[in-house]
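Shown next as structure tokens: one chain only, the form predicted on its own.
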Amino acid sequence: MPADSIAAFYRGNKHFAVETVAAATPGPGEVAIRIAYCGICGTDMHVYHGNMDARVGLNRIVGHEMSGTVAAVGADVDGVVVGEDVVVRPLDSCGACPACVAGHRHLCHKLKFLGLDTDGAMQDVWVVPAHTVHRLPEGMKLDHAALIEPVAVACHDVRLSGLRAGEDVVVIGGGPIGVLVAMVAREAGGKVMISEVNPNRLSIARKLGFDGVNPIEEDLAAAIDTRTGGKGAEVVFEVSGTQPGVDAMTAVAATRARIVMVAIHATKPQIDLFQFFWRELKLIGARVYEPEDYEQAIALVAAGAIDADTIITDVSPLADIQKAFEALDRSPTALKSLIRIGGDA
């Protein structure tokens, strides 16, 4: 274990400070991980914009989409070995609330999200509860492994949808999570179309082999009707977080379709409840992931089912974290930006 660690602290007002701190050591039930890569996610961008200051404060190390290597283990830790490559499922539940007792620990009433409610992975060495650690298969590239957390989000969304092979799927929103949902849905046998207003992101979706529609240029409901013989899509994922996306999710849905709400909406959207009555639709909420979603995500990335090299659009060193956030904030083309902290590239 190193004596010192480099860490990037969010200080408020769109500012990060990179500082040297004493490296933490793992206590009982904890694991210390030398971080290789950490992705910048949409939630991190909300922090950057100051929208979560009341939650994270002005002295927080953010980051949770990570990969790394076990540097040390504390007492009472089994199944985790120094030198293993790992990722972290960044959820720490209380274990005693009604949700935890019912077996839904990812919906814990007192859930701590590591990297928001506690310090995260934008540092050399990150100490986490051992139960959050998932081992990686030998030989997996650590930059690719940094995608496992958002892929697990997509795995959870698709699993909750009940998608069956051969069903028509519409993903509304072609950002990083939307594209990953589309990839996982395609792997599950769905016939997937992506709706996206950003022409650069739509171009990437098409490069990845998806049928894509820009709803500004083409009526989405009519396009789905044409492609499905007037039936509509059996599964719809709302990933845009916009009112037009919510309007579209009922307009493109087939009879008895399942609609999965993936996006977090900043304000309460208006929903066409008449369509839920008229077509007997189902609306499914999906929040984060469970352990089996992480294991599926690891397997998909290991098998090459996720086009990681296309999803990862840029990599910056930790020393340039400020520039990386600024660049991502104004980029019309980026999908997934990674911060390189150690690693294999």
Given for the second form:
There are 2 protein chains.
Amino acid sequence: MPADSIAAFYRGNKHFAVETVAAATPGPGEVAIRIAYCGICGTDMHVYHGNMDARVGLNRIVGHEMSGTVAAVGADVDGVVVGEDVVVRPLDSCGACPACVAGHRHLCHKLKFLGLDTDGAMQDVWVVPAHTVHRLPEGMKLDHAALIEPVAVACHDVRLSGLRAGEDVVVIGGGPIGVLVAMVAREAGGKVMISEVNPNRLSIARKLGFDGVNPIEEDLAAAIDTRTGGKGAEVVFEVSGTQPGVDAMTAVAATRARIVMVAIHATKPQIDLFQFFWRELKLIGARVYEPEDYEQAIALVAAGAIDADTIITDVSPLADIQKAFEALDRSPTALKSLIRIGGDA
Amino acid sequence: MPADSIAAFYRGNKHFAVETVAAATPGPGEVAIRIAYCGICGTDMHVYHGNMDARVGLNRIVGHEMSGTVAAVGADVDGVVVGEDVVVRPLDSCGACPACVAGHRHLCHKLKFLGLDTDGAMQDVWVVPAHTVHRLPEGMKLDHAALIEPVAVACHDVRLSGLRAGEDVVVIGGGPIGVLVAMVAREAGGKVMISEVNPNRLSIARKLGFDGVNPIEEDLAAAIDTRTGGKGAEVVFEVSGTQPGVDAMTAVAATRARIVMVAIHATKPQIDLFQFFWRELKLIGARVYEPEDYEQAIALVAAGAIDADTIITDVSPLADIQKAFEALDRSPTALKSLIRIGGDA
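Same protein, different condition: the form predicted on its own was shown, now please give the form predicted in complex with another copy of the chain.
Full assembly next; the chain just shown is listed first.
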């Protein structure tokens, strides 16, 4: 355990300050992790833009897409050993609200998201509740392991869709989460098409072996109709967060299709409910992940099923976090930017 | 088999003409039914208002919520016997389209709805494909049996919801279908609340033993919150077809609630997709019924689980069909109006 820890604080108005703080020591039920890598999530970018100041405040260490090594273990912790490589499932639930009682702990009415509602992983040493820790298999590269959190989101989305091998899948939106959903869906046996308006992202999707359609250049519903012999897609993932994406999700769906709502729609879009009736469509909301999704994500990354080297488009040291956010904010080609903290340069 | 048949033709502009026609004889694979009673469906009321002229034309015999007795059987028909009391599941599918191939015959891309896309049951003798016929148990009252079609809609809705005994249920909209959905949900063990803005309908709902809330007088979400200890309802049926109903459906829902879209929304309402994400809600489109829903509906009516005498608020002879539609159109208290054709007066 180092005595000092370098940490990046979000101080409002697109500004991070990197400072040295005393490293926290783990209390009872807690674990201290020496962070190797931490990815920049879309949510972190929302924080950077000042959209979440009311929730996170102006002195917050963000970051939750991390990998690291156990540095110290507090009292009353079983099954977590110093020196092990781990990732954190950054959810802390109350255990007593109706959602927790119903077994939906990831939907806890008082859910704390670590790295937003508490300080996060953009620091040398991160102290977390022991129940959030998942052990990594021997030899997993820790930069690849920093993708496990977003891969777990994709695993959750695909699991809730009930995707069966051989089904046609449309992913609307080919950003980092869309591409990961597509990879997990393909791994589950889906025939995956990606709809993406950004030519750079579309070319990455195609490079990754997916059938890509640009809905600005081509009528998406007609394209899916042709590809599926008039049937439509059994599974649709709406990852775009846009009204055209919401319009497309019903237009490309087969009878009794399952449409998974992956995107976070802050406004209330208009939805073609008539199509829900007419074709008995199902809309499935999906939020974060459950423990089994983390275990599946770890297994997929370990098996090389996620093309991590294509998805990770940038790695910057913690000292350059400000530049890394600025670069990601203006890049048309970036997928996933990692911040290197204790990881190998 | 009578030689002549009295039939009511929709001739456009809220007008029916009752005329004598030669009774059709059943061809191969067909059955002729002497109609006892036929209910007036909300869809028939849409026809009456001229909203469906493009689909039904101006010389259409409507009606599909019927009961009757087999009068004659065509060639190549097995299992249907003259003299048996029956109802008709008024769906004729192509058997070859992607929906039929997927086993979703009730969602056939070329589905014919008997009584809209073909002539219906508002006549003495109705000829239908034999595969649409369901036999009734001995001794069922044929006026009650005319409710089987809408009860089957409710059975389909409740089945698709996956309702389990003990779950909290909110039915938004207490018209004929809402009340039937509520009855079937209660029969399945649900704790059912009905939200209804019309005081007459609300009082009928309460008379039928349901917990009723008028969302104009009381904050519905708060009322459901109080009744469920902050949990919300596990199952919601949106039967109102209105934007406030769509707003309410997400507001009253528990985490991972199933919301069944029973209403037909001709416009595209705004939906709080954020709540779908936040609470992992599921929206389930439901359309008509499948054979098993008809069998369940017959069993429920036979068992007296549907309070038919409260639901049937009017019975008129076929000669008075024009007056019956006019009366139903302006009545604030009517639930289900039946037309008596060959049934006992």
